[in-house]
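As a starting point, one isolated chain is supplied in structure tokens, in the form predicted on its own.
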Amino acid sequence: MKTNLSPTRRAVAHLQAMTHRTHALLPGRAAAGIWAALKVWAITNEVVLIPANTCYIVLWAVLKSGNRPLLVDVDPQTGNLATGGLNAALAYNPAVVIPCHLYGLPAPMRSIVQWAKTHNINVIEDAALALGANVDGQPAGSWGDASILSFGLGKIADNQVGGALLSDDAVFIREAGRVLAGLPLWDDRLMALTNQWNSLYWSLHQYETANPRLLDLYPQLFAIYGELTAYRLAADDWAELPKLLRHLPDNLAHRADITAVYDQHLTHADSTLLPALARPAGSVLWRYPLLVAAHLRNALLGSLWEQGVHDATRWYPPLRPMTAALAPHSAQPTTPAADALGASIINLPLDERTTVEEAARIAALVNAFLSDQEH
């Protein structure tokens, strides 16, 4: 029977089984799911809590929905939100919190959901980087009033585009479907805008702290590229997703193998490698998070690029500069842990193109660079 279903129906059925959610929709990207959830809940001009080191598109979704983002610092041991940091944000009277499983490392959703319920705050679980993870004994994407997954470029299941919005509330999903149906359809124009923005942001975020005048560009760029926050896809754009989801166990097994190689080789004894982020049970790494002394991070990353490791990145930079530019009237608390993480992170590749041999080579390049710094 299932072979006669459309790709979208098969993908939805797979996601429901995988997350134990009763309902799922497939928006054009995960951020569209955040935007739609806030619209359906009729939340406007309210404070929405987001991690200070999450993807910029979460910030954009909050702004596009007509709400006020508040950056929340993360636990320095995990890189994720925790109730300790969220308690400080209660003074701002938040309406929604969007915890993210950074790099595929599970946030403490059980305690976050209980905290939110106590304070009458809606929860959108951002599992965009954690497809297939187990979070506090449940599948990633199964927590909160709603949850999102991503199948965009570079994600664990890389469909180039696409996301999922999930919930156990049938009325919510019906209304979200209605809201999402009014979005523009992904086309060549939006693809061109996406390519432009990706190139621009990669350059901007590298220098926005060193040259604060660059922040003056963000409002104009948001006016030009902000429509990339939310769109829908044609049926053909989902053709490969069922296969990607079906092969997810093999994908995750490969990631575990490559992670083990990095774990084995990246054991530099001096202070140039910082302690690794905690890796809770059930973690599924999106990319391998390597923490390097901040004064060496950019030089090491440049060295890796020069030697052909172009998939090494430094996501995610803290959102403070962009938030200050796009929401200048929303005063933000300090976020030292997220700032420190953003200054020291290097993400090493784990996808199917990364072989065990390539991972060992990358680790050797890292160790050689760090050894050179000792002399």
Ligand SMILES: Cc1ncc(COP(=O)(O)O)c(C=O)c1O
The other form holds:
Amino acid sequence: MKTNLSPTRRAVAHLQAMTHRTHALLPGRAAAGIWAALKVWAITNEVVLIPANTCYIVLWAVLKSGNRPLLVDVDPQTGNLATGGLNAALAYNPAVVIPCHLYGLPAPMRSIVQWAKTHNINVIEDAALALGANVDGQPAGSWGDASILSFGLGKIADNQVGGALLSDDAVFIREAGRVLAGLPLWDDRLMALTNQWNSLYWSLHQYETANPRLLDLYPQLFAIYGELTAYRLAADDWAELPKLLRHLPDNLAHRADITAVYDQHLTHADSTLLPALARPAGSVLWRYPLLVAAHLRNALLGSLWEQGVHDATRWYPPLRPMTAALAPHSAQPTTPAADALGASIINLPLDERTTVEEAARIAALVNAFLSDQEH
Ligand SMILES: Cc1ncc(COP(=O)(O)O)c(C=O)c1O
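Show the form predicted together with the named molecule, please, the one above being the form predicted on its own.
Next comes the full complex, and the chain you just saw is listed first.
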């Protein structure tokens, strides 16, 4: 259908309909939405609960807003926050919680929202990896006091850049729009800075625990690259988003097909493949999460890369080392489940470049690698 609406208007209307929200904004990235929500709520120097296995940029957004991140352990069966872990964090008197639907697997939002209400805690629902998911029968992105989506590099709807901030509170959205309008515009300099940081972080996160002195770099790096946490985009940067959103059903159907191929072909049944994460009804998959014994994980990844599977990754590493470096004054509780998950995770590709044949090949490579370990 042809309309005269601008791409941003069309995208906003689409996202509102999809998430049943009355309001949506398009920040330069999802992290900017988190930052803006904390600003609008005038929350400063407060404890903000984040999953110990979420993306580092969530940590950065909390730090940039002048708040104190606190890592919370996840449920080992789901990889997501649950009220058990959150109860343990009440002792720290938190003001906000940022539950994430990790890998597109729904977090138990009904109980988390209820828990937060009881304790007067604001919820920012992180649906950056869960575009199109349903959580307990309601869309991902519909649950938080504010919710975020991401269209950044490698996300389900990959616009290279961009995010959404969703809410049903008109006053909140008006204020967030004002705050976001004051951010610097994404330009060639910020793009170059992003490319630099992505390369550095790709190397750093793989070796930070093997060489703890690398952690000393994080405060300096945050001083240089921290401005990447929040920016706004020019109108042209949104041109493709309406099409990406229109094609989301096909995109998700492809991901489900490739997921079925991995499910079918990853046959290796011994202790080197750990129990898979639970996939609640309504899940979508951002990447296919594969858990392998921690002592084999890096060698398996290296072997996949050598055989051309460059898109096998290990997102997300535990946030503990970076948090300790960037927020040294907050003692962090232990997070064994998130740490174990971070040490075992491999993500296999599901995007449109991954064909059924390629997925079967990748699964065969994984099986062969694990068989070799036995002999
Ligand atoms: C779990 C999670 N939350 C939030 C974000 C932030 O998204 P963005 O890159 O659009 O800021 C990302 C991705 O970077 C993510 O993976």
